[in-house]
Amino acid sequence: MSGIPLPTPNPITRPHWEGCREGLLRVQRCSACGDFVFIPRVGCPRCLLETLEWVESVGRGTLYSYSVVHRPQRPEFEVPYVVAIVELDEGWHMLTNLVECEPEDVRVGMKVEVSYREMSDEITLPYFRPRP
């Protein structure tokens, strides 16, 4: 997936991207209601308070849902690839890609873990791969 479009960190998302560069999966959690919040934002969508803090995720979870892409939206993406929703062990969900396995071997419920790929000096992307 070299040459793919990369995110541009902003003040709200920067802690997430800095964590990925350090090999840490960071997510926001509301200190008022306890909900995890991903994608990063200013306030909690559940209680509407601006009491979000950054915490580290264990980076392990279960494949919740997926789709195999055979016709990419952009030519930079090599097909086939797996777009996945992972339910992290802490209970929050993340849209990502599943790597290091063949699309025909992917199953809902499989155990996965985060795997990082350095894409530039600033951006390291979090992907997920099957757990042994």
Second form
Amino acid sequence: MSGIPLPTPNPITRPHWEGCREGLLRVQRCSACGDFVFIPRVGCPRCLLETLEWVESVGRGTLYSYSVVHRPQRPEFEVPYVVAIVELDEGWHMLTNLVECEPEDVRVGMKVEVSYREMSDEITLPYFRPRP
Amino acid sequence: MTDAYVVGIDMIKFGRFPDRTVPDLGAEAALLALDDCGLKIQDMEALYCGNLGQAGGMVGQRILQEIGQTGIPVVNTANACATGATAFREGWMSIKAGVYDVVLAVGVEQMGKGLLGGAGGGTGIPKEGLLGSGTMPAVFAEAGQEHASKYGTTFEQFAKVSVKNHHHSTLNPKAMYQIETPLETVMNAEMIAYPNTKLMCSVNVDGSAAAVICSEKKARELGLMGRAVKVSASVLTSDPWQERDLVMPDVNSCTRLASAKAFEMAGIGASDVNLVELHDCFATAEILHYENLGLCADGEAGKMIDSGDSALGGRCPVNVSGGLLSKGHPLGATGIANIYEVSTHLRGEAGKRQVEGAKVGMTHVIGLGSACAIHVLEKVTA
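Please move on to the form predicted in complex with the partner chain, as the form predicted on its own is already shown.
Below: every chain and molecule of the assembly, starting with the one above.
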């Protein structure tokens, strides 16, 4: 995946992106109800309160669901690639790509871990790969 | 509060009309719906117009410029794939509230070919740019795979939805396609996002549909109760908070919320429903919605497609029109086109695809982001 469009961090998402650059998978957590919240936002959608704080995830989890995309929306993406929903060990979900794995070997429930790809000075993307 | 009735309703044959305009397509459906009940544009007290592609373009007013500038209020709606149903519902609300006695709702869309982009951008993590995951086929593929991993639903079962809906559309002259697609053809078609092949993705087409909605008093006054269809529930929901904050649009929760509310409002249960037009934007989606709408128990959707329960002649026929997969999916028109299909069966005017003895029908659309609209329609028993 080279030349793909990259995200522009904003005040709400910046801690997440800065974490990725440092090799840390940061996620918001509500100090009132304890829920993990991803993607980053202003307030907790459950408590309806601005009680979110940033915590570090272990960066390990299992594959919750996936699709193998054969026709991309933008030509910069090389097909086929695996779009994945990962369930982190803390119980929250993240949308990512599964890399270092052939599409035919992908199975729901397989163990995965975060694998960072430096895309630019500012942006490092958190992909996931199989783990033993 | 008065009951609201559909007294006139129609749609154009869906297709690709690059040399026509959005207002022109909308005007055609509006005139067809007015003809259906013998009324004229000067009888309408308001217009509710659904269109997504030109949401800022005052499409409703431009339709009136073609068929009659009577000076009535026009409301233009945009609500992703629930756009048409939302326009219809605005009209329904105005009747229920007693503000007007007879109004017109139009849904219209002109679409190009190709993949639709993702909705529900969230706050600062652009899904499509980052991950290439914003394609609609991928969103619904992942939702299908979630079902598959829970219940063992197979690629073949998902594909059977496409076979069924394409078969249904051979009986619907207003559908985009009238072609049979055998199981092998569906499964061997170009893979777009596993498990959805090209034939398991809805068809981007141009189209329009329109409905005249009327209060009971006015319908009786005009002598229109004979072919009237009662709107016994109209529900619109957005995503309710869920225990697991899924990063992908949640295509299930808002439908479950809407169907529960719709059954309560109509005072019926899922077993009372004789036919359903549901949002089969992808074959995987139809399977999920069997359960979301309560047409079968959780985990039984695979069995429902295998048994033929959802096919014409089955226990509860689904998407007898051919559905979005084969009738086509012009976003703003789809919601009203679904209401047209169900109304046509309740009137006993559906010809070869008639669901015999249909008394209660349900329509469902879901716009990612999300908006879910459900309508329950009932045959009027004089």
